[in-house]
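Below, in structure tokens: the form predicted on its own, a single chain.
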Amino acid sequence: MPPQAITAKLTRRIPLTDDVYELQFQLLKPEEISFIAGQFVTIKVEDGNPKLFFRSYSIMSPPSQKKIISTCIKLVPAGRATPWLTTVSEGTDISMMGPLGKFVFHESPNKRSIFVATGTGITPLRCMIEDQLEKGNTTDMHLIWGFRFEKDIFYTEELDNLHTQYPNFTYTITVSRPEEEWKGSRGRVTDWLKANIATPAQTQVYICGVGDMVTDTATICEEIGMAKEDIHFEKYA
């Protein structure tokens, strides 16, 4: 499907976690869109800088709501496009263009499916895993999530509902510096990784988050033994 023009009106913007902010969309023009869950849209900054400027932003809502956009953002002080986002006022109508990318699922009834996400990698992961599971997907889905501290952790009630909802879904959340009192798991992702492909022939992963973890992590699957082309990823600047 060919990218358009879209315009759509911020609804809510809700904070997550001190830096972390869902914001949702309720699309203008056109009135719904479709997409293929992991594609993102990219949207024009108009904070009153001259000079123009765009950033991409995975779709975090399924393709069923055709009518709203939501993503999820972690604010980065420094840049231009979360500073803007996290102060425009709700009701504003942002400018945007997509469906866009190629970070998509495929189906493979005979294969686990492993999502791997550090931080607001989540957003199109969790796009995939919500997409999959509606459509009556009930092949094995695990998602691996990890977190530099237990502060930075959100939308558990979220992933609960749909481990409720859908059994065939689970999640793991890995700290990589928990406090003595933490009882989950400890560790990076690739951590959790090494221990618990036991069968890398039969998985296909998805891994979305920083640059490094996902260049970490896409070479450790190649290692333990799973094949190039069930190794897919994107990665966030």
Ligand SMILES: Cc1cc2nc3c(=O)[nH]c(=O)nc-3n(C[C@H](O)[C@H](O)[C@H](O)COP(=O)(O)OP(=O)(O)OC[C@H]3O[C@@H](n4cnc5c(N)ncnc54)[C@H](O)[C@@H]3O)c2cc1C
Contents of the next structure:
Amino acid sequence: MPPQAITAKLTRRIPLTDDVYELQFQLLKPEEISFIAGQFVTIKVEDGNPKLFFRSYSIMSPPSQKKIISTCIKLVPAGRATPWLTTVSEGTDISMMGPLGKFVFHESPNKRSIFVATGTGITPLRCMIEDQLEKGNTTDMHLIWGFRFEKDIFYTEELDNLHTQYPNFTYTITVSRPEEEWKGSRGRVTDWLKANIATPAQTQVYICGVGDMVTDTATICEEIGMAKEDIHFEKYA
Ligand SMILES: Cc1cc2nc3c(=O)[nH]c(=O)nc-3n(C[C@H](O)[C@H](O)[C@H](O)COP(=O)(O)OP(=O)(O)OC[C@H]3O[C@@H](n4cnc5c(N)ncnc54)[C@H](O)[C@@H]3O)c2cc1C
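Could the form predicted together with the named molecule be shown next, to go alongside the form predicted on its own?
Below: every chain and molecule of the assembly, starting with the one above.
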């Protein structure tokens, strides 16, 4: 679907951690949207500043939910869009443009898919994973999701439910600065990839997050033997 102007009501803002929120929107105009999992919308920031300003947010809800969209955002206190998005009243009509973007899933029946995220980089990946599972994709899909501290972790219940319903989906959370008692994976997502990709030629990877993590991960995937065309990424900033 070509990008179009969208008006959507912010129906709910759910705090997930100290600084991460899920935003849920109900579409008003148009009332439904078609998009490809992994795409994003660009939101018009109407914070009272007369200078026009837009910021992009990946769609997290799967394309099967045509009347609503959700996203997941991290508050950047010194930023412009997120202080507004984390305080604007529920019920406000928000202007956006979409769907946009080419970070989408490539069906490869003979390949395992690895999804690599840090923080809110989960947003388009969760959409892709749920979409593929809903469509009956039974290939092996693994999410490796990195956080700095345990207090930053969210959506474990949702991911556990997804795994229970679709056992071909599994996930690992890795924490780079855990407490001593942390029993899960330790280190960065790149450490996990170096230790766990046994068959790089049969693996495709989808990477999303902020800055250097994305480029570092893509480089490591290449170094461990994955084909360039199997390495897909979206960089937030
Ligand atoms: C295609 C696309 C999709 C995106 N989807 C999402 C999404 O689903 N969720 C989301 O939270 N962000 C997403 N972003 C980032 C988003 O567009 C904004 O850049 C971000 O919300 C910060 O906006 P801001 O105006 O508040 O701060 P800015 O003034 O734009 O940012 C200040 C600084 O914050 C850093 N920063 C930006 N994003 C993050 C982040 N998520 N975590 C930590 N530091 C950050 C940057 O290094 C930047 O220099 C996406 C970006 C792109 C290009």
